[in-house]
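One chain comes next, on its own, written out as structure tokens in the form predicted on its own.
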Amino acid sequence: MAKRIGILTSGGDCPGLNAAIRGVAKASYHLFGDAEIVGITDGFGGLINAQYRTMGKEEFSGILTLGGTILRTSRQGKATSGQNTGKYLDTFKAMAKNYEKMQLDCLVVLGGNGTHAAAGILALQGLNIVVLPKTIDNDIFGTEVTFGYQSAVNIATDVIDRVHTTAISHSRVLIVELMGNTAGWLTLSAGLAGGADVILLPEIPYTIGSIADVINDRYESGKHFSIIAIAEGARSVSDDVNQNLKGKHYSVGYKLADDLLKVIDIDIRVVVPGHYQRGGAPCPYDRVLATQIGVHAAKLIEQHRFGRAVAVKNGVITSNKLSDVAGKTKTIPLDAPLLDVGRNIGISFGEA
């Protein structure tokens, strides 16, 4: 009997999704011979609405370097995030019903935290599930790294590198707002790699006074520019964590600029690369990582080890029980070595 394997991508796209899909498919063909790959389109929405097709082997050629996802993706919000599960019970029942309709032996799900939570609920309903860790935020609990993260770090670092020249030329403060709503891994790594003077993270509330002091100290020492990397989820010590930034302050970067202009008299500009960080081809590291993760998923299927989330631990591709990691977020611990590295080279994290 053929192994009939469903694959879907859920949540935000990122570089490496297609490389991981390719890894799952090619390894499945190698391991099972008669494997059938069923592509489910538009994320969990495709599973809810039975949007699927059996894919040919040729569809997995030439996609290693392709950004985005050939299966397309979507965000289903609370309906599949694991929140208010009882309210959306019919949605999960519909997904389970279509899993049976598709005659799947298992379902491989590529996604981030919300996707892991939804997949965990499906696993509890008896579906054979394997989850792959993708996100540029690198905030999935139980894994050292996610595919898509390194590509985003490369892109974000390039943005910081490039704004240095205009900051220096015009004696400006350049604020670069990067993605990361609940965890600051991307901003921390890109800020360190790009030589930012101030790095502001969701995990460490900042004070305007401490940032202004850094800018003024640099100016007085002859450095008439400063680079601030700020994660989109960063907040000051006085901010409401549930504040709505719509209106005048439609992002944290612009709010920070307005707040700084109240206490310093220096030209400030804000750069928000936004979805640019998630686009384009995966870097070589992510191509290799996503392939490894995809192959490991196929091996879990071969071993009938379901309800698992593929992970990287101590540099080795392994897996966790999905129930142990679903719904949990990996934030930067306050004793993280990279924070210590930053402080020891004079980077400010905005602390009082």
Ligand code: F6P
Second form
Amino acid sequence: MAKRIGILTSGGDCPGLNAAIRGVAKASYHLFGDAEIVGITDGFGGLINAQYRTMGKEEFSGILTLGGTILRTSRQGKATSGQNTGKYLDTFKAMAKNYEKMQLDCLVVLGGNGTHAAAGILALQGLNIVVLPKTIDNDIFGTEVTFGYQSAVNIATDVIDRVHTTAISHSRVLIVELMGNTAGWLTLSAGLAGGADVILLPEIPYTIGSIADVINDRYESGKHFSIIAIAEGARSVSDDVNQNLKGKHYSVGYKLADDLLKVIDIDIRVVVPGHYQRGGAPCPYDRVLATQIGVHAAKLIEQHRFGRAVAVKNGVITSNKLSDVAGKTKTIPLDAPLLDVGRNIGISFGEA
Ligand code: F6P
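May I ask for the structure of the form predicted in complex with the named molecule now, the form predicted on its own having been displayed?
Time for the whole complex; same chain goes first.
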């Protein structure tokens, strides 16, 4: 009987999802010959509601460079977040039941932190699961890098590069607010690559005074502009850490501008590229990484190694036990070498 491999994408989309789907499918056809790939649509929503179809080989051609996900995705919020599993046990039971109904031998799930947590619970229910690390946030525990991240770094860097022109021409402060959820990886990398003067991260609470000092010092030394890269999860030392600053239209960039205008007299503009950062084609690095990760998933299936989360360690594609990484987040350690590099070239992280 053919090996039936279910596949779904969950959480926010990102560049490289289709490249990874293609990698899983092509390697499965290669390794098993008679593999059947069952596409489950709309993320875990599709598993809950049994939305699936056996896909044709041709569906995996021509998608390497395509952004988004051909399977579509969704956020199921608390129901599959892994928190309060007891309350949502019925949801997980429904997913397990549909897995049986689809006659799957295993399920490949492409997702971020929340997805890893939900997949961990499904694995405990006896499903044969392999999880692939996708997200522009690069915050998945146990892997050095996720696919989607490098593409977003490229886009965010381009934004910072481009706003330099206006900042210099108009002698302005340009604040660029970047995504990343509760981790600062995207902002740190793009900020360094784009030559930001100040980089504000969720991991390091900032003070308005220290940022104003940087801007004033630069002005006095003849540099009449400044570029600030701020992560959407960044906080000032006086912000309530328990306050949810990720309300629907909340912008830490505009809040920072308001606070700075109380203490400095320089024109400020704010740029929030938002979902632009995860749109469009994956960069070549992500195409290769996502393909490697997809092929590795097929090999895990071949070896009957389930309950695994594919990861990159020391530059090598490998996997972690899902239960070791599910529900954890990788933020920037305060002794991260890149922070030291930044400080050594005069970048301020907004500390007092
Ligand atoms: O996890 C990816 C991400 O883009 C985060 O950086 C951001 O906080 C969040 O998703 C935005 O989610 P949504 O697309 O649901 O608004």
